[in-house]
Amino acid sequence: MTKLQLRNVSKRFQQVQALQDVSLALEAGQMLAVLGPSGCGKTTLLRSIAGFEFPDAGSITVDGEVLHDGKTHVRPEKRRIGYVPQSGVLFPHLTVAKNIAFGLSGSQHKAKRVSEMLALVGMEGLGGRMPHELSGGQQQRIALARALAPEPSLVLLDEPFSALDAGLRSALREEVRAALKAIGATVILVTHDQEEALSMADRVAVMREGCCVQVADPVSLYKYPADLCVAHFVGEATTLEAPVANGSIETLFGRLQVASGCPRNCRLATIMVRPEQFIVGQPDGQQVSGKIVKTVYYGHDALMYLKTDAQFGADEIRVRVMGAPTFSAGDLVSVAVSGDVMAYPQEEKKEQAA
C-alpha cells in the first residue's frame, strides 16, 4: 500500500530553486533514504512533507489524504508525522520520560507508552534522567522515542547521526533501523552519507540541485547508477572511454560486456568500473600490468591505487580487496576486470570534437 505520494513538488527561495518537480512514492513499512550533497534540497523536501515549508507547486499525500496541493495545506501538528531533527532537541527541563510523553494524552496511556518506547530504543530504567545526563547517542534514541510515541503515520529523520562520532554513528544506525523495522514504521531518512543510505534504506532517492535524479534499491543504485555524477557520488569509480558495439567494449582489459539497460551500440561512451571489479595478481605477460602506488587499509577491506604501464596509458586505477592487501607499494601486478560494466553515451562530445 502506498503510504506517501509526492507529485511534482517545487519550492523556490528567492533566486534558489530548492525543489524542482520532485515526484516520489513510498510504500508502507519501507525506509527511504534521501541522499545528496549539501544544498541539493534534501532538508527542504523533508520540511515540505512535515508541513514546515509551503511548496510553490505540486501535491503531497499520506494514506490517501491530501496534505498539500493548490487548495489544501494541513498544518504540521495535524499531519500525524513524527520529525527527528539533526540535533534531537530534547526539552532540557523535562526528564527522559516526560520528553517521550510530551504530546500524549491520558496518564495511564502515557506511562504505558513511555515504557514501551524506552524498551524499543534500549533505554529501560532511564526515564528519570535529565537530557544533560545522557550521551549524544542516548539523546538521539530518546528523540526517536518521542517522535514514535504518538504512533505517527510517517517518521522523518533529518541527518540524525551526523553529530556523532564514526563508531557510535555506525552502531546507533543499526539499532535505530532494527527498532523502526520492529514496529513496521514508514520512514524517510535524509543524509549526505552514502554508506548510511545504502546500509539502512530499502530505497534510495538521489537528489541534485533540487531534482530527484534516481530512485532505486541500494544494490541497483550502486551497480546501475543513472549517470556518472550518481556513480561517483555513491562510490569509487574508474572511467574509460571506448565505443560500444553489439553490447561489447574493447578496452585495454580485453573485451567487456555492458550492463543491462546500457546502449548496445554507441560511437563513444564513458565506461564506469567499480574498484571491486578489478582483479589483481602476479604479472604474467598476458594481462594489463601496473605498479602499486599506495594502499589504504580500512580493516574490513583495503583500497589499492595503481598506475598501469605506459604502454597501457599510464592510467590510475583504484582496486578494492577484502581484508589486508597482499601487495604493497612498488609491487608489479596484473589487472583484469570481472563482470558487466556501465556505459554512458558521449555522442555529443565526439560531435563537438569533430
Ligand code: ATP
The other form holds:
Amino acid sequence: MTKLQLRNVSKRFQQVQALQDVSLALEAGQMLAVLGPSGCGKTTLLRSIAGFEFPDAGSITVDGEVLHDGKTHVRPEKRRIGYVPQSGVLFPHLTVAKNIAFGLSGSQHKAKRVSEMLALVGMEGLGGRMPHELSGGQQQRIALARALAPEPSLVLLDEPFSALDAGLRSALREEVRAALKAIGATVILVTHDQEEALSMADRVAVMREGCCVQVADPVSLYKYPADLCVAHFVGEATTLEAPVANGSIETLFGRLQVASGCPRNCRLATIMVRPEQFIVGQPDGQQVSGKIVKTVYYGHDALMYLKTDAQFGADEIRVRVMGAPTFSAGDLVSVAVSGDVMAYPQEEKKEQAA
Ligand code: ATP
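Right, the form predicted alone is done, so what does the form predicted together with this ligand look like?
Next comes the full complex, this chain leading.
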C-alpha cells in the first residue's frame, strides 16, 4: 500500500529552485534514504512533507489523504508525522523526560514509554536532566526519542546521527532501524553518509539541484547508477573510455559485458568500474599488468591505486581489497575485471566538439 506520494512538487526561494518537479512514492513500512550534496534540497523536501514549507506546485498525499495541493494545506500539527529536524531542537525549559513525553497522552503509559525511549537511545537514567546539560549528540538522541515516542506511522529524520561518534552511530542506526521496523513506520532519512543510506534503507533517492535524479534499491543504485555524477557520488568509481559493440567491450582487461539497460552499441562510451570489480594478482605475463602507486588502509578494507601502460583514459585505477593491502607501492601486479560494467555513451559530446 502506498503510504506517501509526492507528485511534481516544486519550491523556489527567491533565486534558488530548492525543489524541481519531485515525484516520489513510498510503500508503507519502507525506509527511504535521501542522499545528495549540500544545498540540493533534502531538508526542503522533508519540511514540505512535514508541512513547514508551502510548495509552489505539486501535491503531497499520505494514506490517500491530500496534505498539500493547489487547494489544500494541512497544518504541520495536524499531519501526525514524526519529524526530527537537523538541529534536533528540544524544548529548553523542559527536562529530557518531559521533552520525550510531550506528544504522549495518559500518565501511566507516558512514564513507561519515556523509559522505553530512553533505553532505545541508550540514555537510561538521564530523564531528569535539562537539555543544556546534554552534549550535542545526546540532544540529537533525545530529539529522536521524542519523535518516535508517539509511534507515528510516518517519520522524517534529517541527519539524525550526524553528531554522534562512529561507534555509537552504527549501534544506534541498527537499534533505530529495528525500532522503526517494529512499529511498522514508514521513514524518510536524510543523510550525507552513503554507507548509512545503503545499509539502512530499502530504497535510496539521490537528489541534485532540487531534482530527484534516481530512486532505487541500494544494490541497483550502487551497481547501476543513472549517470556518472551518481556513480561518483555513491561509492568509488573508476571511469575509462572504450567503444561498445554488440553489448560488450574489448579491452586489454579482456571482453567486458555492459550492464543491461546500457546502449549495446556506441562509438565511444565512458565505462564505470567499481573498485571491488578489479582483481589483482601476481603478474603472469598474460593479463594486463600495472604498478601500485599507493595504498590507503581503512581497517575493514583497503584501496590500492595503480597505473597500467594502457589507462583507457582513466586517471587512476582504484582496486579494493578486503583487510590490509596485499601489495605495496612499487609492486607490479596483474589486473582483471569481473562482472558487468556500466557504459555511458559519449557520442553527443564528441560530435558537438567536432
Ligand atoms: P544540507 O545538506 O546542507 O543541509 P540540503 O540539501 O538540505 O542542504 P536545503 O536546506 O533544502 O538543502 O536547501 C536547498 C536550497 O534552498 C539551498 O540553496 C538553500 O540555501 C535554499 N534555502 C533553503 N531554505 C531557504 C529559505 N528559507 N530561504 C532562502 N533560501 C533557502
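The term rigid core refers to the maximal set of C-alpha atoms that superpose within 1.5 Å between the two forms. Positions refer to the first chain, counted from 1. Everything numeric here is computed off the predicted structure, so don't read it as measured data.
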Rigid-body comparison between these two forms: how many degrees does the smaller part rotate once the larger part is superposed on C-alpha atoms? 17
